[in-house]
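Only one chain is included here, represented as structure tokens and corresponding to the form predicted on its own.
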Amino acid sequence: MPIEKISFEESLKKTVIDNGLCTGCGACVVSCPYNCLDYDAGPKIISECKVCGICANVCPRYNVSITSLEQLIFGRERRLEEEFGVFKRVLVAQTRDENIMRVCQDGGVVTSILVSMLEDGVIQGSAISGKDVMNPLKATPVLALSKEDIIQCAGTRYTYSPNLLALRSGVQKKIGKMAFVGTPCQICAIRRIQALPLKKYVEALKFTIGLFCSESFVYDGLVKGLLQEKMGIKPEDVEKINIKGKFIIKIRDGQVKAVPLKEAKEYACRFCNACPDFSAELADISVGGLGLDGWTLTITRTDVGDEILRRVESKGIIKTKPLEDNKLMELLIRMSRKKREASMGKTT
């Protein structure tokens, strides 16, 4: 495809950053070809400019063509009846490794998938999101290696992590074929620097995986805020958070601790206002827990993706059944459809 030659101060700093649309997503710095960007937090430049328009041609909030991207991914555009995009099958899914059930956020699907790839030598590794040791309840991007690394950052941290940078670690090592997870914002990242394509990165990738996303959170707000000044919890005694209709908080002595997820989106993270993506339309898998109680929700979109599933199902090392709930399709439709109608005249 054609690419837009416009300087980073002209396009992502001027209508993306300076509008407060920047999602943090790490596309531009990872794709920029002379280094001139860095991640702290977001992107900042570092040295002049090339003007190579790479950097604007990758970003989920410049200039995004969604239709090209389905066109590029489906080989169609999505029909009007698709209320959460181009899909194959909808089901629910649960693991059947214990280790990995006890350590999981809803069903254990996403990191039975990733197990199960690797040891099959489908992916050499996967960039997806970990634990911030020094920060409890941080994420951070991690390039998981082994089984050991994928089981170790199971579960879902709401706070947002720049995955890319994973990918470009990978890449840089030259591991070999990988899995990405992300938010629905990285996934069109991803999908934009296939389109261009960069080379490097198309050649390294083999599947996408996409999370269900309302919002992410602001760490400093979530954790010092709402968890501590407000609730009086201490971060490092929290086992787990989840999300079902409230803000859930399990204790590691016992405790649930619940708030009204009102009280949360105080501190959720307002470049997710402009966001028109709730099931990561543009994955080959699509997965969220959406009010399920120990099982995943899982839709595979792509050829690749149907395949991957079908083949970790026929290992058995997942459990799946059809969706049958009417009320649950509801719900997704719903939250498709509020995600998409909130963003309307907030992106570029």
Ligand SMILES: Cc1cc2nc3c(=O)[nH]c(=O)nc-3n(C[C@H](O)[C@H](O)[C@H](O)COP(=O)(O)OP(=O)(O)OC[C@H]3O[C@@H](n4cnc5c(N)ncnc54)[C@H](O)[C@@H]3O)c2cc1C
The other form holds:
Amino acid sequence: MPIEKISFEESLKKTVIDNGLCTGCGACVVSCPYNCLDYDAGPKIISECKVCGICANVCPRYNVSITSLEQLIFGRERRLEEEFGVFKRVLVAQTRDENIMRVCQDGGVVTSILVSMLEDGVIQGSAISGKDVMNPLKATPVLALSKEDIIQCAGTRYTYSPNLLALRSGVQKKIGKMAFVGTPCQICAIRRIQALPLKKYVEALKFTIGLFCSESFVYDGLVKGLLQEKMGIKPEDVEKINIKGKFIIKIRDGQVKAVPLKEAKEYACRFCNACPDFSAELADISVGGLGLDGWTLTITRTDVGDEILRRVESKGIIKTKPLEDNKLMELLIRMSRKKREASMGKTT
Ligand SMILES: Cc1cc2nc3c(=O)[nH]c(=O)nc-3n(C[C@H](O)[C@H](O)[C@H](O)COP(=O)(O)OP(=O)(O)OC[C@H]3O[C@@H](n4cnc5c(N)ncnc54)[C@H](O)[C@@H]3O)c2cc1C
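Alt. form predicted in complex with the ligand, vs. the form predicted on its own above:
Below, the chain from earlier opens the complete complex, with every other chain and molecule after it.
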């Protein structure tokens, strides 16, 4: 299908950026064939737009048709009862690697899959997110090319990380086979890039892992406002932050401090209000903590994703178990429904 030829100013600037809907995912920047856009916490136009329309057609906030993306990825649209998207299996999983378990966010599934696929030669690199050198609680895109790189990036930073910039860097470096890890908006952007298709990314990308996401947080608000000023915690003293009903901060001296999630939500990114997707419904594999302790709730959605998970299960790299009761499934459905309903009327 021919794409809508519309300028950056008429599409993304007017309806997405000026309305506070831009997530800063960077899809438009990495897709512009004329390099008209630069990235500075979001797209910035640096030379005259050639009106090819590609930027608008890869944006996760501009005229997205979920049903046509579902047709592309799954060969069908979701059924009415598939409230958290099309899926094959839902299970809980945990890495068997103690080194990964020590540094991961939940069950270390993401890190274990990436390491295993790298070692097997399925991928040569991963577009993921690591710690900013100066501010370790700030997420920054990383092109991970070794096991050590991948393990260093384990764990969650709750600020926004435009991992598509790492994907571009991999393509520029001619890394032929890559995995992509990202939030639901970024997975949507990747699928739109595949739908066009932008050949250089389609050829390089082997699979995607989507992270469940209620929202991202603004670094200055979360770290300076909440942690430093309100709670008196220095960022360098933080070992881990996790959200499990509450906002929980584990400090290096062993103390654990928690505040109601409501207090952290004050610093949530505004653009997240327009997001309908909690569980990365378009990814090959989707993962989240969902209140579990030391386990990752894992959803396989595509044949590719299911095969990868079966491969790491059969190699004994991760252990898996079925959901013990309906409570987790109900929670997943509730969270998905809540996010979708809250976003209604807020997108373009
Ligand atoms: C902003 C954000 C909000 C989230 N909200 C929820 C939620 O509401 N409910 C829920 O159940 N789960 C949420 N998650 C997912 C959860 O925190 C874990 O990432 C997931 O359970 C996988 O755990 P793991 O131990 O298998 O991953 P690990 O093995 O620890 O690997 C985590 C991977 O995530 C990548 N990563 C870290 N920070 C970011 C970032 N900011 N952006 C993109 N990639 C990143 C790392 O590069 C790493 O590859 C959220 C994640 C993020 C980034």
